[in-house]
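Form predicted alone, single chain, as structure tokens, below.
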Amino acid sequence: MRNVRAFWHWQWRQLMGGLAPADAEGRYRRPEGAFTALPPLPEDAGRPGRYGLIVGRSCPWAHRAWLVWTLRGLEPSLRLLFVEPDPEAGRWRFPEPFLGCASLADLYRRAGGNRQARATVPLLVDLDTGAIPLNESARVIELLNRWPAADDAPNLAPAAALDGIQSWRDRFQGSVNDGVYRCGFARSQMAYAEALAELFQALEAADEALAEAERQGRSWLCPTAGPSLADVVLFPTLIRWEMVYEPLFGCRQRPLWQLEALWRWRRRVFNLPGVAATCCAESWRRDYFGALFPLHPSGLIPGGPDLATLVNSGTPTPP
């Protein structure tokens, strides 16, 4: 039994090495992407049919771009396109050939991307030329917040609140958005414990900030009339919590419902017009549990609660 266990542990480490690179102490390190420099807003950005936004339903990084597209009503000027995961090939593929490409990797190569770089979503694409202006989610949402829209479209990064918005974004990016992956892909107990502690410190800080906002009659992380980019980057992680990150990535220090202000905030975001349609729980379960073999070797896709019922329930009363 000892030899069998040692063999499977060695094999798990090999598989994890291909899935999620780590440093010498076992801390997950997200690889660098391509097409990451923030370009100027294209002069013809408002021209219908010129640009597209490519997203995957299960990807939380793409979800944040999809949310900005939804909240600002960008459908008239920016075409939304979907890719689907191909777990056997480890890539995103188009449901039908797109600009002569079968996969996102093909589109990357066509646009001159580094062959060694991962082909990821979200991605802005010039539908006339196939060029990729931008592929880094944090920059994509900034560009989409400036994209031509209706006069009443919300500004998700108003100048008066910009410092606070950026402070939360910076914290969430490393501690929460990437933090759940640092838990799930940790290669050592130390790396896991470190990531878990940092994750919940950030969530507890957000919960305290939201509780204070509610006492002041406000609804969002920053003193803005509506949600800001700070809310946008936190939501995709928290809406997947019970479906993916808690059971599969081991994010179990305490249940989310115990952070009561954060729980109410998640409900408020989910019930904004159009947001529920961006939340695809079946895709999340299928693509995480079915594709991440080193974390879930059986490939069995578990059932889960109805998302709308879960999100809209009141915070449970402790026994």
Ligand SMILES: N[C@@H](CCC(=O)N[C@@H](CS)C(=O)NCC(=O)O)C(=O)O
Second form
Amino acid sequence: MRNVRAFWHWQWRQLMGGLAPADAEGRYRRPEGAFTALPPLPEDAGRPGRYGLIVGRSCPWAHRAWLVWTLRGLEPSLRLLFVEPDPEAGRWRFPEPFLGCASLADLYRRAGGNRQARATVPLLVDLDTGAIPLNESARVIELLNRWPAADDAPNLAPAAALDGIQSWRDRFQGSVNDGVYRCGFARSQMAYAEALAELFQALEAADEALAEAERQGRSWLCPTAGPSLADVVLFPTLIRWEMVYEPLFGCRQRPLWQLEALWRWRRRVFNLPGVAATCCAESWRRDYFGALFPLHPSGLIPGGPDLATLVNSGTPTPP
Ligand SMILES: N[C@@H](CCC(=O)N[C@@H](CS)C(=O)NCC(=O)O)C(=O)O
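Given the form predicted alone, corresponding form predicted in complex with the named molecule:
All chains and molecules follow, beginning with the one already shown.
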């Protein structure tokens, strides 16, 4: 029995090595992307049919770009395209051939992407040439916030609040957005505990900031009239919480509903026009539980609460 256990553990470590690189102490280290530098806004960005935004429904990094696309009403100027996971091949594929490519990896190679780099979503694609101007979500949302849009489209990073927005974004990026992966992909108890502590410290700080905002009659993380990029980057992680990060990645220290202001904030974001349509709980469960084999070898997809009911339940909005 001891040998069997040792063998399984060894196998697990091999599989994790393929899924999630780690440092010597078992901390997950996210690989660098391929097209990460923020390009200037293309002159013909507003021309319908010229550029596309490629997303996968389950990906939280793609979700933030999809949210900016939704909140700023970019449909007329930027085509939204979806890829589907191919769990057998461990990559994204197009539902039908796209610019002659069957998979996202094909498109990356065609665009000159480094062979070692992973073909990730989200990405901007030039629909005329197949070039990939950008594929780092933190930069994609900045570019989309300047993308040609209707006169009344919101600015999600107004100058007056920029420092505060950036400081939340910096904290969430490592501690929350990547933090849930650092919990789920940890290779040692120490790495997991470190990631979990940092994750909950950031969530508690956000909860306190939102409680203070509510006391001042405001709704968002920063003193902006509507949601800002700080709210945009936090939401994709929190909306997947009970469906995947808590059960599969072990993001458990206290239930989210105990962070009451954060819970109310999540409901507010979810109920913004168009946002619910970006939340695909079935895809999250299927792709995380079905595709992350080393974490969930059975591949069985668990049930889960109805998302809208979950989000709209619980602590009432204060007056
Ligand atoms: N740093 C990237 C990360 C994006 C990322 O990791 N996306 C995942 C889906 S959640 C992906 O496409 N993975 C495919 C792969 O690694 O092969 C970003 O923020 O855009």
